[in-house]
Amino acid sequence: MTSGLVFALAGVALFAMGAAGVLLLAELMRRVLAFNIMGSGAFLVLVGLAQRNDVPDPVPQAMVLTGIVVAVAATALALALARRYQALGGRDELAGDD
């Protein structure tokens, strides 16, 4: 077994574990980290595909590079959103988590 199969065994674990969070989470902090999580998996499962003969693939780890400052940018927008959720409604879940 290969180092970049492991990678990306570990990122279809992490991915399944932050979709279950998603989908089954109500809270809307737990379901922003929840998705970061599934991020994080998309991203190893990229990094861990990405080497050929032990020899890594600049490319892919570029995208990955470009997607992990593209996912702090949208978990800020997210918490942003969240908090103005929260001081307008005072709940911290959305309204059809009933």
Given for the second form:
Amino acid sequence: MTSGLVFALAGVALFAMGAAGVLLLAELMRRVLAFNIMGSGAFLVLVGLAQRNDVPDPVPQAMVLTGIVVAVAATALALALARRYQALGGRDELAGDD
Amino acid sequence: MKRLAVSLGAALFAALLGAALLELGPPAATLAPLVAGTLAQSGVTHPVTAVLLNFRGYDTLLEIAVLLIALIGLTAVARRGEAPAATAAVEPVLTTLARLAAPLMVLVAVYLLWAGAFRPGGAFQAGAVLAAAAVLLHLTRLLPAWATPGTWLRAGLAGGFLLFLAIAAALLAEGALLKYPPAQAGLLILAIESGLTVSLGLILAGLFLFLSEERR
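Switch from the form predicted alone to the form predicted in complex with its partner chain and give that structure.
Starting with the chain above, the whole complex follows.
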């Protein structure tokens, strides 16, 4: 097993944990964090799989670099929306959640 | 009940996907030799930078557009004119350290931008360091939070994207989007990356500073 494959498997575990978090956690802030963990898992799978033969591939690395920056921007926008939602309704959970 | 179902589902999903990853055969197609073969014409010698700004430059063009849109969306929902929170005094040691660190961080950003042509580095890393410097200065109360951006700030935020777009439009005559003439590729990439660094730094800093409530 190469180190790239270990990274990819860790990415799978992170993605599954993040997905469970998005579904289970009620607070918006935690949900955004869980979504970020999901994203990190996807990035790890992409980069890890691409170098599972110990030959790094620059194309997925560049794609993931782009993805990380977009994820940061999306997280900030999500946090801004969550804060606005909380300011308007006084709650940090979406209406209709059980 | 829901907790159990979701946990079991996630564990099952992870096990299946992990097993699939372990079963994967050798890759059917790799782009690495293609990148290595055409690296000489790309204008830079680091493969990741070559992919980001030459071979798949439109990804980067769209990325900076997405960042700009996210920031505009954020400023639309961020509340303005909030009463500033009661500010406790900041440690003088922290303030002094921040004053010392900020110019060094700008220096590191410029180095990262320059190094991106031939080793890991580039506009994203440099922009992130610039943004971190701005956040550090804000947290030590040396830099106030941003309210509505003025003309200069707007120009800085959008400048990287507009420069990239202008170069892309000017090069359309080459026959494909962002196909640089090999002789000028290095210079064009450096110009685009410089613009991107400034704009990325401001946008990433803005994601924090527009949301911050400590306005003075």
